[in-house]
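Okay, so here's just one chain, in structure tokens, the form predicted alone.
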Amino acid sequence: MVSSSSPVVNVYPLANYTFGTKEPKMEKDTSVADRLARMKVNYMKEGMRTSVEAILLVQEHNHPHILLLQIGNTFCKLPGGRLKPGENEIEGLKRKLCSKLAVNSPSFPPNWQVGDCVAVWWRPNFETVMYPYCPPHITKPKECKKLFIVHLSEREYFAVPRNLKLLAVPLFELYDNVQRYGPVISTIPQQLSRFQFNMVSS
């Protein structure tokens, strides 16, 4: 039983949300090697990369699901991205969420309520591997990635770039599934275990 002092997250049914499309959002890199090479160039200019990503929760069958963006047939990621130098983390995450999931219309202003930071990951070198701690011998990590829970309103309209898919993936599918989702996403169920989910019916 989760203690009554645990932070509460209201989780609304997936059916409450409306999904549309908008212009494609092309990836800057066509391969992992390209991405790491670009990261190296940016590091030389700006120093350590700071990125922020959102954990957006919905529910189906009374079980929490996380919204993931799928690129191509296999690769999934959390919505978010790199901060500009000196940019505030919360404002930067809202900017990234608008870019990835908001309608480009003043009639549908997004209401992103950024909550707790639930995880911090470090990239020690220009490699794909990341750790939930900074190894002690690393004095100049190349990236710090922070994951925030973002509280959704009861109803939202999402506009998904045409070249991406937005998937609702259950926690039980993510749990310990490193091979499919990688270490950052597959450990989200553990990071969320301190929260109390309030499953709100429609």
Given for the second form:
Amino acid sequence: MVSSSSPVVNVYPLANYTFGTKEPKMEKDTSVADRLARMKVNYMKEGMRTSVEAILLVQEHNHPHILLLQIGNTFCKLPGGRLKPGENEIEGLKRKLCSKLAVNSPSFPPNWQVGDCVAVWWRPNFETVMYPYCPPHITKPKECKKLFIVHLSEREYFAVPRNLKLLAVPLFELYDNVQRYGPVISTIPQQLSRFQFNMVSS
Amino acid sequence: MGLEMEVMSEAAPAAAREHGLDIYPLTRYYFGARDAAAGVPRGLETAADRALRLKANFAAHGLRTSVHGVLLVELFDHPHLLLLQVRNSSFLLPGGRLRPGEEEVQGLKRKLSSKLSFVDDDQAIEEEDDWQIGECIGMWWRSEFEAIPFPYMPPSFRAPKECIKLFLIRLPMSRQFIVPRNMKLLAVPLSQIHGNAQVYGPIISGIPNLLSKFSFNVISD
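Could you please show the structure of the form predicted together with its partner chain, as a counterpart to the form predicted alone just displayed?
Below, the chain from earlier opens the complete complex, with every other chain and molecule after it.
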């Protein structure tokens, strides 16, 4: 039974998208400890970190897939990153998407269609653990991470930094798979479940 | 094949990004009990009976849709979810199955009144209990009635047997909850539910994830 309350998202075949490469974009930190240390330094200077990440959907075999960037052999992350102090969330997300996925060409500025925020995660301490709510008695969270659905048009050209791999991972592979993808990515299937996906075929 | 892209009409309007929810302290609400609802009590129907009943319904009416309400209150500065507990073991969200052809919001109001108010499920509701049904926050699908639910539709060649929809309920600043005597109504903190599929099952334990985008505005005096 189709309800008018379910927003519709058009999802196009993976084959509609072309993936080229561009110059490498190295990670700023080489280890988790480094990353947390740098987070601490930034917190002292600028206060709570706000990061924004994009959920980009494609379809294969009529099942939704999410685009993930793989670093090295195992670690996967969503395209996105930290906002500059005072930067608008949507503008910042577009900036990050351009940096990670767009061709660096002034004559073809990409037109990212940022949709709903689907999830917010909070980091209470300078540790790796995050929660989908600000835990009670935490008045000074260290990071707030927001996930947005970004609507892709029917065809796009992506340029991926040479040191990263872009994967299309099906929702059924992410669901409940905390060990492989972590708590944020493995819960995306639930957060997308309220949408009605219109699987457009080629 | 350039980068010309049509302007999509799917970009969310600014209003859709406003995800605020007013919640009130638990102390604003009153809890009472009434005699158990008529009809087949959950405790007496065997698993085999239930399987037969669901199969017969599917043959007659197709996809079984159930609707459930997510009701939130504040306690100790943290949002709490209202859950029904049956026989000191299974936890349920208030809600239930839609009748064939019944509209979702209508059905959910009927079920909420049936589980949480004086109104009996079979009675015609002349003076409709005033529930404010908010947006759908998640959907789960079962490919078989005994199978575990998933937050996406099963592979296209298999017709789903059941769809479970969760709706956010905006509670007024005060109201009375009257619960059948065979059930308990509990307020459980999100921090206890999160990731706790062992105790609450995948649907209830996933609710904090579905609520994360909302900013809770606690209204106390």
